[in-house]
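We begin with a single chain expressed as structure tokens, specifically the form predicted alone.
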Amino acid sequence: MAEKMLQFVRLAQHQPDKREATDRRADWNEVYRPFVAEAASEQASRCSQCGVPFCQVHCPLNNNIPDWLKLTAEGRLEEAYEIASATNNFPEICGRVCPQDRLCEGNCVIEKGFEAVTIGAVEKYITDTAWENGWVKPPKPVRERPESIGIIGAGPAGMAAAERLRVLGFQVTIYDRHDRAGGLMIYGIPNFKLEKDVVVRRWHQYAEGGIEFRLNCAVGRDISLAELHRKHAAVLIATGVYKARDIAAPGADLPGVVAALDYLIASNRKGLGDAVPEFDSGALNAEGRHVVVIGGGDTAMDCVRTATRQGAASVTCLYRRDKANMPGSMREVYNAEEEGVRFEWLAAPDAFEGKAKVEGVRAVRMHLGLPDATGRQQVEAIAGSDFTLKADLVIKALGFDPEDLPMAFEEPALSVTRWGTLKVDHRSMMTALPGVFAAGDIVRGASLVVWGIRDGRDVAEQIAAFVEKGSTALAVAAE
């Protein structure tokens, strides 16, 4: 079937059809229409089947992309799903939210001159087809083990670790302070990028496979880390990072200046049908307001595109570097531009104006200077370049820092790095407390869903080895 591949010389790259910007501004549905079988097969056939596949090398999960592309081109979709799911716990989610233009597709060898293979959309198509046909099964072990593992956090890292440990036979309980599983996949990422039923069906499937979820349970409030440590053979901390970075500028504490995650969580909760007083009061609702979002990452793009759907009077993104230096996905930037978002490049906030509430953002033009030690150009303010943007809602999307977990968990023995992330042995992924592991953003810092999955899979192997070693030692002692 080799003749089916290498079709990039005659077939152009094609993403699934994108809905018109005017239509998608009016609802919360996903931007791209589903691939039809023929289109998915054709796009998969463009793969050059490299001997050293850079797409796979630059995927955090090292997904076997050429293999499942070839199987898709041949119409062997169930086999394609088996290959895709062998290295990825949530391929249907990564196909939707991964910045493929920076990872797999951005490193496709045919990108120069022919444009990259459409990897993300094919991955989504494979897995959605698998769900429709009942090929996706709950995690079931071959043999049950008596040992239990406690996992704090039901985000990508915690869920991925739970699935791997359950398949190995362990009894797994996930503790999460929210009322739904999924972490930022359910509360942080807007519906137009990731429809919530996609996350919910994984949660329910994991519960069906025997993973226990203890929701509305905050460690440090409802149960202590010490209790979990006594109860379980091992504990994994996978809480993520939620503390918003602030900006030191006059007026930053004015009403109407809000953190990005507070804004996105309120919007997602409203979409899920929850009562959200902060949204209903208008404090976290952009309808009819002049919105300025500060930042240039994917979270900033989520905020500006959410504001357009809420019916904002105007939406402006203020970013201190230029478009070429945006840290977020270029696809998201293009989607935002199509939806009417205005970008103020090379501009940074200097102060927030207003008395009883924010009324404007005073900004200054910036100049890209010499590279710093990391190779990234430094930004320098241009004297006398001040200007003011009208704003009655300002959203700070400046990134996230870890919460003080040693304090929150009342466990001073936990060590942290100078960045506030949990310190672990990078081979065993264990913290300073024996039997307590950590993975995901709480160790790595704020990152992508795909990296959370990778860390969760890796730490599951380390936890299994630790428990197995302890069981062997007990058996020897008993003899």
Second form
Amino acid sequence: MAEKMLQFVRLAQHQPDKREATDRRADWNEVYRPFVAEAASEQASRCSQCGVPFCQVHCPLNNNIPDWLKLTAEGRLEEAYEIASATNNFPEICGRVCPQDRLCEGNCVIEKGFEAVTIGAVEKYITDTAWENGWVKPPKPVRERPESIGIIGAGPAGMAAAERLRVLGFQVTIYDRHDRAGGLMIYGIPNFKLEKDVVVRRWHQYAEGGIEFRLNCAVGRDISLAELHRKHAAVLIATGVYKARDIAAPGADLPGVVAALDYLIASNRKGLGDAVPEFDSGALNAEGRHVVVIGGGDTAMDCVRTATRQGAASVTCLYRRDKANMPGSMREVYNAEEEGVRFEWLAAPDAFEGKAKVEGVRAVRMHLGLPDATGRQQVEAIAGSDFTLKADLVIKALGFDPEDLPMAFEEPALSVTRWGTLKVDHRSMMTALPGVFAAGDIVRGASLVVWGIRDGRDVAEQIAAFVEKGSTALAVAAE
Ligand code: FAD
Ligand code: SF4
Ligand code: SF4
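Show the form predicted in complex with flavin-adenine dinucleotide (FAD), please, the one above being the form predicted alone.
Below, the chain from earlier opens the complete complex, with every other chain and molecule after it.
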């Protein structure tokens, strides 16, 4: 082992510097400054090169983390990039948006006592350096194959599958209802977590590598699944989950009570330079307003932090459990607190007040009761604990469910689970329709970018095997 490693006993953990909260609130740029070469090499050298690397075990992509940390410590960045990109289509994106505290870094053995190696920040550094040096290349097939694959959805699952299939030589077309590729990486996750040109450059490189993008094309409206099924040797459904969970409380339909994704899409579009009438009219703009965001996940954190940047008069997050039980990443909660967001823990909305538009949220205090069958403590309202928060914009961020795809795609044979996600064979990843596969959030339920990539890579292998089997059968029949 290189003498350079095992430096955790000497060197403290140092994440890349965060910009000051006041600066962050004034623009939309990413929160963390990039590592400089020396810091990246030093931080990578803290790794103890474990024989059984728990970081790797808990990375959904099983990234070969110890190897690329060692190469980074030695300054061999091109090789580090080769290893990082062998298992991950977008290492620079995962380095930015993975909840590392729950995945790789949360399981780093030196976390106990010395604080984890800064795996995510090093992964981002390696890949940003690779882009700067022109080491990132468009997908290049070894040989072209005649079969074409249709992919519905240009999110991380669809894009990762497209890249793998293209490298194998297939002709790949991605259909997406939006005008840009990237899925929630473009229109969900805000710029201050993931700058949009980081996603756009991948999309453009994929197009350069021969992947065809049919944008502004909604399957079920502009083209049917049946048509795609006829046209392509196999079809992948990677459409994500978008049906916002609602609140059944009086006044929930008042103007000014909006869904999180509508709000975030408007903000992201504005940042991308599009004309956004709902933003300009003020319907989806927090400027000068008292904003209440309901929910405790990453989407809620993205909404509160977007509202602060839009110049809201006040931003309050209402969550029915306590801070320790928030589903979102703690790192994002701290960032929100630093940026001036107020949290009302253990509080839930009871009604939305106002006549022509929302003017306030009546909330009730909760306490955590006995655990249910899943082990999670139940929340119970405390009688007589009502209070009202002034609000002229309320954002509902309570999570997402899948839309009714069998109906939207007019394919009753597509079967779904009791949660509405698409049912697939767990090995072949094929739906009940032969030759139609599914991956990403539409199968898993609302999840993470890194799981989308994992599923996209896995399903690409299954699709390739399926098409291969079909061509072999045809060749045998022709003999
Ligand atoms: P998506 O990214 O949803 O992509 C699906 C694509 O399919 C979209 O482009 C959509 O337009 C297209 N589509 C849908 N229906 C049709 C149709 N009928 N015809 C054509 N195209 C269609 N994950 C993290 O890891 N870190 C984070 O910080 C993080 N932050 C998030 C913040 C927000 C606000 C949200 C909502 C999610 C966040 N996630 C985060 C989760 C992550 O973005 C998703 O898990 C991931 O994008 C799912 O990938 P996917 O490819 O399955 O679906
Ligand atoms: Fe960690 Fe995510 Fe990178 Fe895996 S992909 S090493 S979980 S940051
Ligand atoms: Fe290095 Fe931590 Fe992974 Fe061990 S668990 S190999 S110390 S990053």
